[in-house]
Amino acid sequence: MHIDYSLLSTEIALAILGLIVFTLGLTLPSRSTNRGLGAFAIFGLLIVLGITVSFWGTQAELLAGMYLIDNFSVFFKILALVAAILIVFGTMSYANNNLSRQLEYYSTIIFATLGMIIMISAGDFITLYIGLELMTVSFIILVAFRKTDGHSLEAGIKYLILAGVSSAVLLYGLSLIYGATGTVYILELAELVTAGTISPLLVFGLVLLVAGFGFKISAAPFHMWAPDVYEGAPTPITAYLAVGSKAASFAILVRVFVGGLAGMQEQWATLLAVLAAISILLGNLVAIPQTNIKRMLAYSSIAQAGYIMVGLLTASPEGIKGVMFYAFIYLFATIGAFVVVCAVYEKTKSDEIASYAGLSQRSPLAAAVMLISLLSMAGIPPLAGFVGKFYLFTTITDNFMWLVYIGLIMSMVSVYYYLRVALVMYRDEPTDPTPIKMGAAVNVTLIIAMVATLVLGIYPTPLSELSNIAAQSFFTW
C-alpha cells in the first residue's frame, strides 16, 4: 500500500521537534538551556505551524480511512499550535521562575500537542485512541509538574485516575460500537448506522462515548476534575488544558457524532442538549462564590463547554460553523486571561481574586486584558465572544428555544463574577502599590490576545468565512 508521508508533514515534524527540544535540554548547559529552549520551542512550532497552513485546501485520507486531511482538521491543528506558541510565548518568564526542567517542560508540551493533532485527524477509533492517550499522558506529567508542590501533586493524581477512567469508559463505549456495526473506521461507520437498525448495544455504546468525551471536555457531571486540577496545575498548563485540550476533544466529537454517528442524531442531540444546560447552569452558579480565580475560571470553562456543545445539537454546517468560530476566539480571551493570572502571580505568590486589588494601577495593560477577556467570555458585544454566541444558538432556535433562553440568562448571570474581578482589580487600592514589570514577551501575548478579541468582535468576517469553508469541507466525504 503507497503511503504519502508528505501528507503527514506536521506530525513528523512536531515529533522531531519534541525529540531535538528534549536532547538539547540534556546536552546544554541548564543556564542556556532555561534561556533558550523556549525561543527555540516557538521557533519549531512556528515552522510547524507554516507547514500546517499549506496543507488548507488539501482533501486527503491515508491507510484506507485510518487518518483524514480535510480543512477541518486543518482548521483545528492550526488552532491547537496558535495555543501552544501563545502559551509557550507568554508565559516564558513564568516557568523560568517556577519550573524546573525546562527540556521535559518544553518537551511534553510539545507532545501533548502532538497527541491532539493526532486526535484531530484520527479516521477510526484505533488512531483516535493513540492520539486521545499521548495527549492525556502528556497532561498528566504537566499538571504535576511541580513535584515540590503538594497542590500540583495532588491535581496530578485526581487527573491521573479521573482520565484513566474516563479513557476506560470511552474505550468500552468504542469496542461496543464496533461490537454493533463491526467497523472501527468513522466514514463506514456513517453509512452502516445510516443504512441499518440502531441496536440496543449501539446505544448503550453511546452513552458510554458520551461520558467519555464529556470528561475530556470538562461538561457536567463529567467535570469532577476540572476545579482541582485547574488551580493545582501549574497556571500555563491550566490555560492550554483549557484551551488547547478542549479544542482538540471537541473536533474529535465532531468527528465521531456528526460524521459517523449522524444517522443517530435523535438519541443523541437531545442528551447534548440536557449536557450542554446542565454545564452551562452548573459553570455559571457554581462560579460565583469561588474566590480563587484560577477555580472560577475553571467553572466558567464548564460553562464554556455547554455552549459550544450547542453548535453539535443539528448536525449541521452552520452548527460546525459556530463550534469552529467559537473555538478559535474562546482560545485568544482564555489566553489573555491566564497569561495575566501567571504575571500577577509572580509578582504576589497569590491566585486570590482579592491579589488583583488595585492592579489598573500597577499594570494597565493587564487589567485592561482581563477585562476584555473576562467580558468576552460573557459574550458582551461588541466583543468577539458575543458573536461566537450568537452563531451558536441561532442554530437552535427552531428546536431547542428553552436551550437559548438558558444560555441567555445565564450569559447575563457570568456578568456578575466577571465584573466582580473587574471591580477588585479598578474600584479596590492595592495593599503594594509597587508596578507589575512584566516582558517583552508577555506584553507582546497580551496585545495579541486584546487586540484579536476587539478586532473579531467588531469585524468577525474573515475567520466567519473560514470557519465555514472547514464546516462546509466536513460534510464533503
Given for the second form:
Amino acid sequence: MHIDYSLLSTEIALAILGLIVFTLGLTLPSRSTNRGLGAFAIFGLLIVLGITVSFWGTQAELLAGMYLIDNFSVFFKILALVAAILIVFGTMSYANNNLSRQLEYYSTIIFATLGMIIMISAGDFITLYIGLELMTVSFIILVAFRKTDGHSLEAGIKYLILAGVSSAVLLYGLSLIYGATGTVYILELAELVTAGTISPLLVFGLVLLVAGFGFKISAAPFHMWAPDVYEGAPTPITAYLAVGSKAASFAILVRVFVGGLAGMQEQWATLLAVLAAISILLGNLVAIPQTNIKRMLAYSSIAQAGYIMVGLLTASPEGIKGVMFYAFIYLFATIGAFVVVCAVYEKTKSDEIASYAGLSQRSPLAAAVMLISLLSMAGIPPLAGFVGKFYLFTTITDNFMWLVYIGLIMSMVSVYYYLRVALVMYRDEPTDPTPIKMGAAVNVTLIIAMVATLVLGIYPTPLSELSNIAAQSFFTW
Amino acid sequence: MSWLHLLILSPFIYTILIPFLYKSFRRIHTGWFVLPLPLILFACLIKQVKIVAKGSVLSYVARWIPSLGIDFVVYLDGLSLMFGLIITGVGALVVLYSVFYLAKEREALHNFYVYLLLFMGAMLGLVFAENVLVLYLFWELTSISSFLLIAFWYQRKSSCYGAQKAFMITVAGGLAMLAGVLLLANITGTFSIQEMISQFSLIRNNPTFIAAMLLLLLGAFTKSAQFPFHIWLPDAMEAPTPISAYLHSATMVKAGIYLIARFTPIFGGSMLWFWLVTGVGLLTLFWASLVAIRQVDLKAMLAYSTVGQLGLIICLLGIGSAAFYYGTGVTEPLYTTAILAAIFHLVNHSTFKGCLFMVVGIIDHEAGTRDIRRLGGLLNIMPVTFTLAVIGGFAMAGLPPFNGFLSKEMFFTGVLNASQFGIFHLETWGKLIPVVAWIASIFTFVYCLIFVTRPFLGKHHPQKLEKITREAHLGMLISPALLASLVILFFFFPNDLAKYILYPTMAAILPGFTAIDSGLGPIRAWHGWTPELFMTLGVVTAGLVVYFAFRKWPRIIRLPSRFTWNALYDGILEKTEELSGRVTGSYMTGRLRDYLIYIFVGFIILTAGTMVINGSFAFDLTTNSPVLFYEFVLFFVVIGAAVLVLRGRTRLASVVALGVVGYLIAGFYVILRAPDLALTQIVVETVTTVLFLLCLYFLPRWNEEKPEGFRRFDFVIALGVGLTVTSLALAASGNNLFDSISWFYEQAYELAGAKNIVNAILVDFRGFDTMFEILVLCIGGLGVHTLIKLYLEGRKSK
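Would you mind generating the form predicted together with the partner chain now that we have the form predicted alone?
Okay, now the whole complex, with that chain kicking things off.
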C-alpha cells in the first residue's frame, strides 16, 4: 500500500521537535540553558505552525480513512499550536522560576500537543484513542510537575484516576459502537449509521461516548476533576488544559458525533443539550463564591464548555463554524487571563482573588487584559466573546429556544462574578503598591491576547470566514 | 462608510488621542480638547434638520459581518435625529461644564473623557442603528461606559456599589432585549428594524408576539429606570455630577424611551402593550414623585424626579400607542396629542433637568454638600445659581413662562383623552389615569418647590459647611444658563420647535403622520379655561398646601427598609452567593471517593436511563451455547476473588485477589478457545500484579488495619454499576452482529505470515497505532522517570 508520508509532516516534525528538546534537556546540564530551551521550543513550534498552515486547503485521507486531513483538522491544529506557543512564550519566566531544572517540561508540552494533533486528525477510533491517551498521559505528568507543592501532586493523582475512569468509559463506548456497526472508521460509520438502522447497542455506545468525552471537555456532570486539577496544576498547564485539551476534545467530539453519528442526531442532540444546560447552569452558579482565581476560571471553563456544546446540536455547518470560532476566541481570552495569573503569582505567590487588589495600579496592562478577557468570556459586546456566543446560539433558536434563555440568563450571572474580580482589581487599594514588572515576553503575549479579543469582537469577518471554509470542508467527505 | 458612520465612530477614534493629549498638555484641561468634537457633531446634525423636516429619511449601509447578515446600517429619521441632537448638544454643554467642575490637578481626566467619549459614541450608535444587533451592541456599550463613569471615583465603596448595581440591572435588561429582538428576527427573518415594522401584521399573529414584547419591554424599563427597576438610578448618582446630568437624565436613561418609541409601530395597538407601558409609566411617575419628596440629598431628589419624569414620558407613549389599534396607525389628534406631548416633554426634560443637575453640581462644588438640612440662605451668596434653579425647578413643576408648562398641559390633555378612546376597557379604567397623573403632579410640584426654596431661602449656616461658599466660576454657569435660556425660548416659540423637531419625530413613530393634515393646532400657552388649566391650578393650590404641611409627612411615607426593592436586590445577590457557596461546599469535597460516586451515579443514570427510555432491556438467551461446568466453577471463583479484593484484611491480600480475577479471566479465554488472547491476558496480568506489589512497598502504612465498615451507599452504587454493565453486555450479545472477522485470521497467516493473531494485529494491521502507542508508553516512562527524579530530589533537600 502506498502511503504519502508528506501528509504527516506536521506530526513528524512535532515528534522530532519533541525528541530534540528532550535530548537537549538531558544533555545540556547547566541551569542557564533553561531559557534557551524554551526559546528553542517556541522556535520549533513556530516552524511546525508554518508547516501546518501550508496544509490549508488540503483534503486527503491516509490509510483508508485512518487519518484525515482537511481544513477542519488544520484549523484545530493551528489552534492547538498557537495555544502552545502563546503559553510557552507568556509563561517562560514562571516556568523558569517555579519549575526549575525540570527540563522535561518543554518536551512534555510538545508531546501533549502532538497528542492533540493526532486526535484532531484521527479518522478511526483507535487512532483517536491513542492521540487522546498521548495527550492525557502528558498532561498527567505536567499537572504533577510542581514537586514542592502537595496540591500539584494531589491534582496529578486525581487527574490520573479520573482520566483513567473516563478513558475506560470511552473505550467501552467505542467498542459498543464497533460491536453494533463493525467498523472503527468514522467515515464508514457515517454511511452505516442512518436514521433507519439504529440499534439499541449503538445508542448505548453513544451514551458512553458522551460520558467519556464529557470528561475531556469538562462538561457537567463529568466536570469534577476540573476545579481541583486546575487549582493544583502549574498555571501554564492549567491554561493549556483549559484551551488545548478542551479544543482538541471538541474537535474529535465534532468529528465523531457530527461526522460519524450524524444519522443519530435525534438521539444525541437532546442529550447534549441537557448536558450543555447543566454545564452552563452549574459552571456559572458555582463560580460565584470562589475565592481562588484558578478555581473560578475552572468553573467558568465548565460553563464555556456548555456554550461550545451548543454548536453541535444542529449538526450543521453553521454550528460547527460557531464551535470553531468560539474555540479560537476562547483561546485568547483564556490565555490572557492565565498569563496574568502567572504574572501575579510570581510576585505575590498567591492565586487568591484578594491578592489582585489594586492590580490596576500595580500593572495597568495586566488588569486591563484580565478585565477584557473576563468580559469577553461573559459575552459582553463589543468583545469577541459576544460574537462567538451569538454564532453559537443563533443556530439553535429554532429547536432549543429554552437553552438560549438559559445561556442569556447565565451570561448575566457570569457578569456578576467576573465583575467582582474587576472591582477588586480596580477599586481596592493594593496591600503592596510596588509595580509588578513583567518581562517583555509576558507583555507581548498579553497585548496579543487583548488585541485579538478586541479586534475579533469588532471585526470578526476574517476569522468567521476561515472557520466557515473549515466547516465546509468537514462536510465534503 | 458614510458621513453618518463617521459621525458615530468619531468619538471612538478620538478616544485614542485623549491619553496622549492628557500626558503632553498637562497644563491645559483635557476637556478643552474634547469640547470641539460634540460641537462639530451637533453642527453636522443641525444641518440635517431641514432635510428631515421635509420628510426625507437618510440611510447608509456599511458591510460588517456579511456571513451573519449583519450590516452596519445607519438610519436617520426624525426620532434618531432628535436624540442625536440631544446627545451632541447636551454633550457639548456637559463637557464645557466639566472643564470647570473637575480639577485638572487632582482627577484622572484622561479616563474621564475616554469613558465619556465612549459613551457618546455608543449612544449615537444606539439611536442611529437600523440593525437590531448593532442596536444591542451599542446598547450594552452604553451600559459599560455608564459603569465606568459611575465608578469614576472608584475609591468610594458606594461608587462601586452603585456602578455594579447599574451594570447588573441594565445589562440584564439588555440581554432580555436581545432575546426579544432575536424572537422578532426569528419571526420576520430580518435584523432590520424597518423591515420588521413593515411586517408588523406577521409579528402580531405570531404566538411568540407576547414573549417578544415582554422581553423588549424588560430591556426598555431597566434602561429607563422604570418601577421596579428604578433602584439603580439613585445609586448611580455617585457619578460626578456632569455625568449624572448627561447619562442619567438627558441621554442614556432615555434609551429605553427610544426603544419603546421605535417599536411602537410593531407592538402598539395591543392591549397588553398599552396597559403595560401606560401603567408602568404612570406607576413610576407616582411612586418616584412621592419618594422624591422625602429626599434630603438634592441629587437623590433629582434622581427620583428623573425616574418620575421618564415614567411620565413612557406613560404618554403608551397612551399614544392606541393609535395603532386601527392597523397602521390613525393620525387623529385624539391619539396623537399624547405622542406629541411625550416627545415635547422629552426635549423639555433634557433642558430643565440638565440645568438642575448642573445647579446641584454648583452647590456641591461651592458648598461642599448637597444635603438640604445643612444648606440654606444661598440666595444672597449665589444669586445667579438661584435664578437658574428657579427656571429649571418651575419648568419641572409645570409653571409658565417655562417650557414645562406647555408639555405638562399637553400631558393632561393626553391623559384626559385616554378615557375617550373606547377601547381596552378605557371607558371605565381610563378615568383612573388622569386622577393618578394629577396626584403625581402635585408631588412633583412639591419637590420642585423644596428644591428651589430649601437650599436658597431661609438662614445660611456657614458653620455646617466645610467650605466658604461663593458664587460659581463663570464658566460653570454658562452651560446651565444656556439650558435655562432654552427653557424659556421653547415656551415662547414652541411651534418652531414642533415644526423642525417634534413633527418629524412623530412622523418617524407614526408612519402616516404629516404635520399639515395632522389636525393638531399650534401649541399655545393660553387656550381658554380648559380642564387642563384647572388641573394645573389645582396642582398649584394643593401643592402649596402639602408643602406647608410638609413637616408631618416624612414619617407617613417611610417604608420599613426591609420591604424596599433595594433590599430585594441586595437579598437576591446575597442569597445567590449563599446558595452557590452551599452547593459548592457540599459537593466539591476534594475527596476522590465522592467524585467517583458522582461519576458513577451519572453513568448509571445515563446508561440505565437510556435503556429504560429505549425499552432495549430485552435479550434473548435461547440462541446462546449452553454453559459448561468449568464456566460455572470459574464464575464462582471470580466472584469470590472479587469479594476478597474488597474484604481483604491487608493490601497484599487484595492485590493478590485482584490478580486471581485477572488470571481467571484468562481461563475463560482458554475455555472459549482463544489461546492467543489468553496468553496476552496472562502476560499483562503478571506484569501488573508484580508492578502493583512493587508499589505497595512505597505506599505509606495504612492507618486503619481493619477493613472499613460496610458502606451501604457505596454498595448500592457498585451494585447499580454492575447491573447496568451486565445488562448492557447482555443487550449487546443479543445484537445482530456484522460479518465475521475471521478474515483477519486467514490474512494474518497468508499476508503477514503470523501464527499469533494478536501479534499480527499489533504489528501489521494496526502498525501505525502500535507505533503511536509505543510513543505513549515512552511518554509514560518519561513521566515516571521525572516523578522519581522529583521524589529523590525532594528527599535530598530534606
